[in-house]
Amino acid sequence: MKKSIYFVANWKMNGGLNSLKDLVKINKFLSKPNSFKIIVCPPILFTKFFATNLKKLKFSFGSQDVSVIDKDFGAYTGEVSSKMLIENRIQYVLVGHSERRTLGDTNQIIKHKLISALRNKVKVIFCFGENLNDKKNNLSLKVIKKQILSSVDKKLVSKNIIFAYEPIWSIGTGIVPEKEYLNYIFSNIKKILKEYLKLKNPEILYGGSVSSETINDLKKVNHLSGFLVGGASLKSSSFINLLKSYKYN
């Protein structure tokens, strides 16, 4: 049986109710036989509307964040709990994305978000990656290892965590790491997950300037389970072109 390839569409602070028409087109495209596992992460206030108005949903919904507070309800202005995500038809959540880290999410905060999500059986897409200075100073693996082991311990490890490597210097820049560099990084990520977290076959995604132009080279990277997609996921035309490029090139 052919292994499913993840494509996680992170819309960030984009989209609206009229984005339903794009999702209808994506859903229609996915009705044809394929090996894709699609997760769409719009702003969460639209998710239930989308899910209610789409028939025979061929993809899953994810959230771009979850509360650090491990409670279902309470006096926490502005917070959204993992239980609320489930009630809004959301099965996945991005945790540790570089843009959230820039806004103040530390490794400890990320760990608490992981705990909260997994307690309510929301599957986590755990993001990590180095910045350009880390790379220039040959600190990439050191930074990656610290990010992983500071937020994910053996008690948290389960099939409900997908790992996503996103070099910060590649996100939205059009700069894609060379295949040799990615093979080196992915091989070592797998070693870290196997040695410290005892994971035999972890699912590892790549994120950073993923598009129909870059996908042909990216899909040749070893140990790769799929992709975290930003700008190319915002319109149905560009996202479907990306899927087609992966499938047919």
Ligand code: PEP
Contents of the next structure:
Amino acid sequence: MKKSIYFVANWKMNGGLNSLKDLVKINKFLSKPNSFKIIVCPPILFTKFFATNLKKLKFSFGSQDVSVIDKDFGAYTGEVSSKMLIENRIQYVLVGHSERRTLGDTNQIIKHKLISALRNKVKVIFCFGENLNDKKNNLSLKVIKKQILSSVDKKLVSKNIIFAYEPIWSIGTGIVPEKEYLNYIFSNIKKILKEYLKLKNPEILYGGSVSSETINDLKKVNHLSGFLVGGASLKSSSFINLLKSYKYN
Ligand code: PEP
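With the form predicted alone already on screen, would you show the form predicted in complex with the ligand?
What follows is the entire complex, opening with the chain shown before.
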């Protein structure tokens, strides 16, 4: 059987109730036979509305964040627990995204978010990646290794973690890494995950300026299980074009 390929749509702080019409189109597109595994991460307050208004849901929902507090309930103003996510049928959560790291999520905070998500069986899409300075100074692998090993420890490892390599210099810039660079990074991520976390077949996604224009080269990268998509996931037309380009090119 052909392995499913992930496309994770990260809407960030975008979208609204009227985005339902985009999701209806995407759902319709996915009702034809395909090998895609689609996860849509809108701002979570819309998810319930979308889920109840879509018939025969063909994709899963994810959250863009989860509380660092490893509790189901309590006096933690503004926090949303992993129990609340799973009760609302949100099965995935993005953790470690560079935009959240910029807002203060440290490797330690990210580790606690991971613990909290996994305890309630919310699958984690764990994001990491170097910035442009790191790359220029040949530090990419060092930075990536530190990000992974400071947040994901051996005791936490399970099938419920999907890894997502997102070079910060590629997010939202339209610049994608060369295939050779990605092959080098991905084979080293695999090595790190095998050597330190004993993971034999980890799922590793790529994120950063994925679009119908860039997908053709990106899909040739080795060890890739799918993509994390920001800008190109905001409109059904660009997202469906992206899926079609992946399928037909
Ligand atoms: C992202 O923010 O995770 C992302 C990949 O964004 P974009 O596709 O817009 O580069």
